[in-house]
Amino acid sequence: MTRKVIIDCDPGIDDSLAIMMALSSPEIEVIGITVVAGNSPVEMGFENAKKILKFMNRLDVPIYKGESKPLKKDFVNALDTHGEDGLGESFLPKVEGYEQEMSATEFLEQILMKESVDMIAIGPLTNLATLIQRNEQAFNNISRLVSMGGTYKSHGNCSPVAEYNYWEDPEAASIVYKQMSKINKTIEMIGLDVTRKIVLTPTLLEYIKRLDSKTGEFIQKITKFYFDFHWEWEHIIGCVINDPLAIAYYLNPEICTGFTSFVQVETESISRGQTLVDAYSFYRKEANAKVLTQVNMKEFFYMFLERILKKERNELDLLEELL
């Protein structure tokens, strides 16, 4: 049965191959995708996801401008990471027209108060949290939340203890764990524990170009910075492409493990947006999160380049080698 889904993102070079792995999974049904300011400021990451749903030929797809900056804190994009234009430096093509009249939020109350669906979030919480303060109850209707954020032994990516999504905007992560914990729900966090394993290597990207050259071009032209981002910054070769894995989890509980516990995000000093994790039950609260731990990161790569090339896991037969 087909899984109705929204797509709550920022992008930014990983959203966009989320979006697209997304839109190439037959398993659901991609309703709607609301942007929020984080690697790219609103305006810009509306322009990214057009961009995405052109190449994809998916412009169908609704797509709603959320929140144009944090919900306290002075709003600090990622561009040093993704680019001037947030994809890459590719500097494709503008995509006219395609306004929505209604906002994110505006969106997300009207379809959550008419059906319950399932949400990945893979950038700043700050849309979800002004759902919350706008109607608890649209924001309760989401049946199942998984969100690319936070940490739990890894190290931080922009600060020493904290992902960026949580770090940009804090007060809004804390705001939808609370509400998790008083709807009595788990978020599903893919944080940096997990995420941090998923590289795509050039050898990775020379195989995809060989199998689809349309696809693999694409994809090298909008990742070629991050590639020099990520050597410069951490000396990979390649880059972690991180929202995917949310993406693929969604798709297949299985491909990650973890546990649940209860988590609170810091929203003060230079603990700023650190999910802290009670994995010993310190406080003697009940599990508002799963927190996962570890990936099946050859399983993910499957079924990241089954969905993005429409290729059976049999046409793949180097791809084992190559991991």
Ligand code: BDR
The other form holds:
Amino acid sequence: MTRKVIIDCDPGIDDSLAIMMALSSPEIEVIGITVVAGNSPVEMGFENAKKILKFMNRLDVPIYKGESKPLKKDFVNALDTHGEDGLGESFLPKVEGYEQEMSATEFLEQILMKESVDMIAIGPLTNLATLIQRNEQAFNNISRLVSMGGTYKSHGNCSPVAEYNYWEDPEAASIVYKQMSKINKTIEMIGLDVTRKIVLTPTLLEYIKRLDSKTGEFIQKITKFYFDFHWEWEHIIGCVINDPLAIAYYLNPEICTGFTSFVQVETESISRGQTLVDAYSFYRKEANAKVLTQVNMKEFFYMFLERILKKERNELDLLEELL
Ligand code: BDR
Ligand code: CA
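Shown: the form predicted alone; wanted: the form predicted in complex with the named molecule:
Next comes the full complex, and the chain you just saw is listed first.
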């Protein structure tokens, strides 16, 4: 049976790869994409989501525009990382003739008051916090919530302690984590401890291109800028593709391991956006998160390539050597 999923995102280069992976996964039906201000302003993220759907030939999937700024902090985009068009300066043509009346939170409220759906959030959590403020019950009806964000032992990527999605809107992340405590559920936190292991290297990209030039060239077009950014700032040859790991983990939770814990998101000053993981239970609070700390990187790339290239595992005979 296929599972219904909503992807909340801020495309974004790695968000786009995540959407491509999700749309190529037969186990799930993406019933909507909600966009939030993050990597790119929300209007740009909306346009970029359309460009990805067009490439995937899936403009049937509805996209809803969400919040245009964080709850309290000023909006700071990440176009320095994702390029001036938010898609690695690929400057893909605008997709015309596709508008939505409903906002992201209206859509989420409408769906979730009818049925329980899973959500994979790969951007700042502003849309979800807004949903809690608007209709708590709707949020509570999310059956499984996977969030790319935060970090446990790994250093931050936009401050020494904070990962971008939670740094961008720490109040929103804090509200979501508190709500999980309130309803006694756990959010599945795919943070930098695991995503930093997922590096798309030039060799892997070349392999993708050899197997499917259309998909490979598209990925190359949107990741070139990201490669350059990673070389300059992280001294990595390749790029960390955080968001597709949230999709892979959603599809196969065995790909990551970790532990359940109480987690609080800090909102102020130098600890803004930090995920305070009470791994040793000092606070004696019930777990509200599953914190993933280890990942089977090879399995991720098998899953990623199988899906985006529509190949069987035995057709990826060179992959093992490249990982
Ligand atoms: C997260 O921030 C964004 O730049 C990426 O799209 C990802 O969701 C990584 O910190
Ligand atoms: Ca993202």
